[in-house]
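So this first bit is one chain, no partners, the form predicted alone, shown in structure tokens.
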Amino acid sequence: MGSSVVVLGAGMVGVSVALHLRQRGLDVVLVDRQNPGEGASFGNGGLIQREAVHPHAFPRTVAELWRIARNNSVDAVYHPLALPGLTSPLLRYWWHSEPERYLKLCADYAKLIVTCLDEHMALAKPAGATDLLRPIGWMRLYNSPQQLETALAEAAVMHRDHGVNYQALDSDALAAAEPHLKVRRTGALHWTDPYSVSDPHALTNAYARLFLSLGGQFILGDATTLKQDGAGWRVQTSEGPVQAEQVVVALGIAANKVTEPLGYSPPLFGKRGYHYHFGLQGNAVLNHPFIDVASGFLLAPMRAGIRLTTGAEFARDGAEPTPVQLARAEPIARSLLPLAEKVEDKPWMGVRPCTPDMLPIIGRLPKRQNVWAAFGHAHQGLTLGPTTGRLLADMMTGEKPFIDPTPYRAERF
């Protein structure tokens, strides 16, 4: 194998790849168009969700997609115009969210998202990150006794099959940890797992800088400027062409623009997501991050403030920024929580790179024996990108992967 490697992406994946190949002794240059951490890792719930065994799934009730149709919801929205280049994939996901393929492939999900805690600390130890990732979980809040009934059944299974801990709280308790709700609520789903980051933003960078110290390199450059050159590859960059012997391709939604020229063109589509940060009102605090079920969004407290995050919004790439599902959830927001004034002047917004059956792409590019892909992470770049590091690492080292790592393979698309 070539000891030199060029990783393509400096969000929280293409981070995570770079060091664990530099732990193994590689020559690895970082290199993005923008410093790391700056891409979609910026911008989420901050959560390591141990929880997530099972992917989000494309609606299959007539009276969910008639309610996403009518495209007035918080949760999910689309531009008319997109619509058409999107009905491919769109298509693709919904086959493969028939319950019984879709049982099958959480399997293969779980596999991964059961390994995140563990992989996560293990950076963050060495990168002295450990206080961000506050071990305080997250909730789901129910007005609806029979939905609440429901969700405690599946997280029952989910503690059966996949070792995941949650705690049911009723009215009393739900107040009593969060004492300045505005609202009473039936009950909470509180999963007990996951890390809550009070900043994604700064984790990754944190990773980045123990990657540097282990004498990796960070430049910034243009990915798509990637050529092949010789037995290697080059990419140009500000500080003029890179030469490596492999490349790992860790552009989330943009990764297509630098696989398609190598034959390889997966059917990725985006999820674009907003944030804004709100102060809050005297001496109110928010202890957990929680989505009101009814309301369809995550409030979550973040060193900056408390951030408002939305679903997920389909559109053309390249579209201006449409941030109406914030403007549909702001005043809700405030009827759940007293919230300050925004922090920042306008939102942030990114976009999650997904695949039609939910799972990542992980591993070499069909005849390419000296790229590899690291990208269609979805909703779980920021879960599940130390993960990913390791095992892209172990398969690129000639090491035996310590998962299994066929369901991700490229060959699938």
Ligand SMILES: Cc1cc2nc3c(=O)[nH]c(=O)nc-3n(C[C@H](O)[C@H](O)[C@H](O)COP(=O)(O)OP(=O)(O)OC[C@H]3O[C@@H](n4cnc5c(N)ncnc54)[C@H](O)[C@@H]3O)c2cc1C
Given for the second form:
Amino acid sequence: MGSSVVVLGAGMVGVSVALHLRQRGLDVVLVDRQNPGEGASFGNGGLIQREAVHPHAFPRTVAELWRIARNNSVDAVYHPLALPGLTSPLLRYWWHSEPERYLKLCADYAKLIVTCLDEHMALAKPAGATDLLRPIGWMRLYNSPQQLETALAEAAVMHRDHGVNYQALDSDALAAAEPHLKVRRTGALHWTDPYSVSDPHALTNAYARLFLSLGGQFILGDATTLKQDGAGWRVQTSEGPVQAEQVVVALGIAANKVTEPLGYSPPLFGKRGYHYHFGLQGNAVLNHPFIDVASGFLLAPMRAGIRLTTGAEFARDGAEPTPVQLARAEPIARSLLPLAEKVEDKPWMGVRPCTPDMLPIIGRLPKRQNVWAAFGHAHQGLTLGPTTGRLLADMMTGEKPFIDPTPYRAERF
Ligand SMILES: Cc1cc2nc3c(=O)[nH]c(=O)nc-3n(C[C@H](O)[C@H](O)[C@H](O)COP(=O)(O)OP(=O)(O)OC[C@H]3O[C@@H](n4cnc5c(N)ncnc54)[C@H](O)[C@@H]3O)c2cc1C
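Target state, the form predicted in complex with this ligand; input state, the form predicted alone:
What follows is the whole complex; the chain from before opens it.
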């Protein structure tokens, strides 16, 4: 097994893989066309989602499908012209969301998720970044007693099966926890385990700095220049060609651009999302990130302001940003919190790299001894980066994997 590795992609996943490999003494070069953490890992909701043992399923009820088909909701929209290209992966996504199949893959997903807090801490401590991981959890707000009751019943099952912790808040308790909320709600489900990251970009950068301090290298370069070079690989960078015995593809939604020429084309599809930051009026504060369930977007207190992040937008690869969800969400957000002006002129956009079976792809590429995959982390790549980093490093160095990697193997596509 070669000891030199080039990791392509310096998002939360690639940085975590590179760091774990370097900690095991491998000679690692991390390559990205931008500085670390500037892809999807930059602008997400910042949640290290210990509660996310059930990944986002495709809606299965006619009412839900009809609501989304009308294309005027806040949480999910689509470009009609993108649908022909998305039909096949979305049909497979729908198929995998069938309740029995979904239950089985939830069990596989949960094995990764349950590790996320410890795996982040294991990197954040030596990186001096624990202050970015705020142990405040996040909340789902309900305005229907019946919906709240159903959510609490599901949470009780998640607690029993996967150790997920939560608290039920009634209307008064919610008002006490969030005194500047402008509305009363029936109550809230407070997931108490998750960390809320105050600056996801800074977290990826802190892990990247730790990697550099341990002797790893970061170089700007284009991953699509990857070519076989004898028994190893070569990629062009701003500092000339870089050669390595092994390659890790951690390019998020762009992974197929490198794996396709190597004969591997998994049905990856993107769910785009946007954010804006807002100030708060006067001395108002927001103590916890929350989703007001009827509204369908996340509001989270961040270093840069209150970050409003949107749900899923389905569009063609490379299509111009169309932040209609932000436009729909902003007035609702203003009715929930005393928001002041926007911090930025232009919204941020990122793409969640999704697979039809909702599981990431972690492991060796089919028929390739020395090319490895670490992508497809969808809604939870910030959460799962360090877990994937450790798991892949175990596999690449011949150690006993700390989680059984079989469900995430590349060959399943
Ligand atoms: C709105 C939104 C909210 C989200 N909220 C959360 C959340 O709260 N919690 C959570 O866990 N996850 C969340 N996610 C998901 C999470 O952000 C992603 O799953 C995660 O960032 C994926 O990490 P990654 O390293 O795989 O990809 P990325 O961070 O996208 O990194 C891929 C890297 O590849 C590089 N690259 C691409 N092409 C090339 C090339 N040709 N050459 C060189 N480099 C290249 C890019 O520059 C980029 O740096 C959210 C996502 C969005 C969009």
